[in-house]
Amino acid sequence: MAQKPGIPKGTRDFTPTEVAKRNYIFSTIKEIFEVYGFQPIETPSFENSSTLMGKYGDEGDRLIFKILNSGDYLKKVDEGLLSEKDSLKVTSKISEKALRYDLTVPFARYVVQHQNEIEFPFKRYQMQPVWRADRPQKGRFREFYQCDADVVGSKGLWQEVEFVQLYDAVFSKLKLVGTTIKLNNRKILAGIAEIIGAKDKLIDFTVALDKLDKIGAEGVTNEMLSKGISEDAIEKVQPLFNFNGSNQEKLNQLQEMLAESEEGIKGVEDLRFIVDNVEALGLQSANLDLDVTLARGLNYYTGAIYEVSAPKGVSMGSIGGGGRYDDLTGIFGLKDVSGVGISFGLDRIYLVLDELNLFDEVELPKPRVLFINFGENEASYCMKALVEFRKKGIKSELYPDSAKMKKQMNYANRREIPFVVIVGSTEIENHNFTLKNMQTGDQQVCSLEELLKITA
């Protein structure tokens, strides 16, 4: 019995039309990255497990796809360990590599390995797939693309300002008007944890707070309680659940709230610099929103945190995010190299553009000219012309089989090919071609030079 075809959950096939639309997004992001001075790199699809594990928090570590060692991977595992049936203990013995979870940690590894070849500050962009063993749902896949831009080797806050502008530039170019760029700072979160007496629970506090828009205030409260954060501490943090006003008003409230925390005040100063300069420079179509509940669950963020949401009315998770990491390369032995970066979630951006019908101008790549195939002699004559067409960069093709005229013309109609070239014995004898305009139905006899000029 033939095997029923299928693909793993959380992955997708893409049709030619979908690929064309995705390439439109890729090319738009790439163009803006390069306008802002970023250079491209690529890293392997999989890394050593030791490179990835422990960098994303407990939740992130659970979502990393492990790759089994090749060969008889159980042969060298102690039988006593196998008998315990503890998969966590066995995993490190049978899997030494894993699919990358994001592009930032591999980038940090890249910087350390290539530090003697890099000119700092180093601005790189990277557009490659990542994998997460997550539960598939709308806008959440197990294989998806990230489009990242990072700067390492600079602590200047102007880069944070530029990243807000970069987000705005990309979404404006995609005609995705009304996105919201949410902004916070990990120093503020650390300051809040300090003044409520939960400094030792910073990670648990930020992971729970980051879920406010998903599980609500009650859900966040319950999660904090389950992590050992006291009721008194949670009571002090309640005002954050309804933090309103303009960005400047929010900054003033934070200045007052965090007056007793040196680290918290530094976070407010950093945010004020970014907000003031973004407001002075202006944005094309995006909105900047200071969101003090924004935490992002990745352990390596130390400063500014970004998250981008789709325009109001579109039900979708974040379509971008990022932040500053002061010493991510330190885990690989290169100390005191600060970095900041952002990411675009291509797959979610695609879904948003599709929902809002913003792909009208994206056309599927297709030939401008189809040469009809009437047989071996005619095909050989056409192929010589095709060489000249392709030298000129004119998209063209020969129908691969000697089929009935109607079948070949139907093919041209279905693919919306604007011109068809017909060559029979008469054309070969007279060294010319018959050109048919598929939109008007007009036909004319042309030389090769005339044909190239008309179809260019």
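Take the two forms, find the largest set of C-alpha atoms that superpose within 1.5 Å, and that set is the rigid core. Since we're looking at a predicted model, the values are computed, not measured. Positions refer to the first chain, counted from 1. Compared with the form predicted together with the RNA:
In this overlay on the rigid core, Cys446 has a C-alpha that sits 2 Å or more away from its partner position between these two forms. When the rigid core is held fixed, the Cα atom of Asn48 travels less than 2 angstroms between these two forms. Comparing the forms between these two forms, the C-alpha position of Asp134 differs by less than 2 angstroms, with the core used for superposition.
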Given for the second form:
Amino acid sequence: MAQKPGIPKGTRDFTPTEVAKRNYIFSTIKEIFEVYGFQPIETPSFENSSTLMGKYGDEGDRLIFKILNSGDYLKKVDEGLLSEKDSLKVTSKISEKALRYDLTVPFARYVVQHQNEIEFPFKRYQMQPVWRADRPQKGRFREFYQCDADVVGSKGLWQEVEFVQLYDAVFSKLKLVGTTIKLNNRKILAGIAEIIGAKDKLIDFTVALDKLDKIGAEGVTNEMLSKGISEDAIEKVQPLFNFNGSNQEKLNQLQEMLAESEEGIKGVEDLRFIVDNVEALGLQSANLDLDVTLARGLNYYTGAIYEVSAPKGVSMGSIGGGGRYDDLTGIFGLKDVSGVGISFGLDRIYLVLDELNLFDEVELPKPRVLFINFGENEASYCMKALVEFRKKGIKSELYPDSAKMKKQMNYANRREIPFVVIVGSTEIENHNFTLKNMQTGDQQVCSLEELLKITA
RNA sequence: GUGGUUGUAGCUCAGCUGGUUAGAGCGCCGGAUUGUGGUUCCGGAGGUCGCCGGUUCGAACCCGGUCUUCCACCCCA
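Starting from the form predicted alone above, please write out the structure of the form predicted together with the RNA.
And the full complex, kicking off with our chain again.
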């Protein structure tokens, strides 16, 4: 055998069964998005590098796939620059395009570019692949799908409430019971940082706090110390390391802790609005959990932050996330357009559903009827019948070769085709068909009308 | 990007301290059975032992590199 071909690290092929399961998730999410009033858009798989670079932090920039310029790109690069061997500087000269890293930044670019055609508030959804030059792991790929819904042009907190409901609606419809929708607000994080006098170290502070459930209070303390946050400051946030109780209790504690911070208090008020209303309206199967350690990428979030984790017992990172960004379009020159949105990680949801065996009702599109092929005359007779089958939308096919009966039956059996139609010279003479039910093994002779009726 | 881990038939895996022709189960193909599938029996095909190089009389096995897999970081869906 020749050398086997392969595909790049972190990418996958999908079998017919896998595609069917993935489509089931896609269509469920799409249906709910539309029920909530969102409209679809699509954007190119690659953007100008300038649109993407610098929007996700240094770490993000490193993970963006860059596309090499066309032509003899090295010729245009300055000799001195090349000899410096500074990859970063050279990259900007030889690559002007990059694969999209998420759907939010391209959406912001879209909004700015189409601002005069858009009816605000604009509610859009988008389900497309994104690419990250990450090291693959379970549930981490270099090509994966995100399903995003965002609203831009509204600061109303009802959107935040609706997104919690939307998460709950999708996961309930997928029968994925027991997900936890974690909620936080960046203003609270900013408030805490302000109270402890570490405002300039907000990002280091929150990144460390985010790891609480993973490395524990001691680990977080050490990381904060190593980032230059003072012991006094860490002492002040001790209560956060043991933060539990109901959402209402947590809100009350936060209100007390943040009394001195205007921004922090605003965050508490926002959260209270969301929590109160979500609780009043009720959720079907998800839990809403106020989590002050939730930080996420702080690069553009300014208000509410969401993250969804799979039901307990399933080892999987977050299966969704999102939040409010007050000035994302500002980067592209359109001020004062606030946006809020959420994202579903399709590939991770797939892995979770698969692990919990929640795909039972997903069926492969397969024919209902197979016509056995005995030769040219018989095939011709069958093809005429097939025209009628297909007019009625009954999935059906003729075995393409006049192979041995056993082989054809075997094919039907393996593909789990429920009905087989056998046509030989006898059937042609009598203008009828022999229909075999593959489950029961029963056989009967019938007319075309009867055939269509039984197999429909 | 850092550290570790993995790779043998289509699939799941054996393969001793380096030693003839690298095995098994399942699957696949053919026959028993020329218009009847699943079961059974018989037979058969299929391997650059991830790739490149090194050590050796001799390498699936030892060494180096590389690619891939999975894991922990980093970060994240």
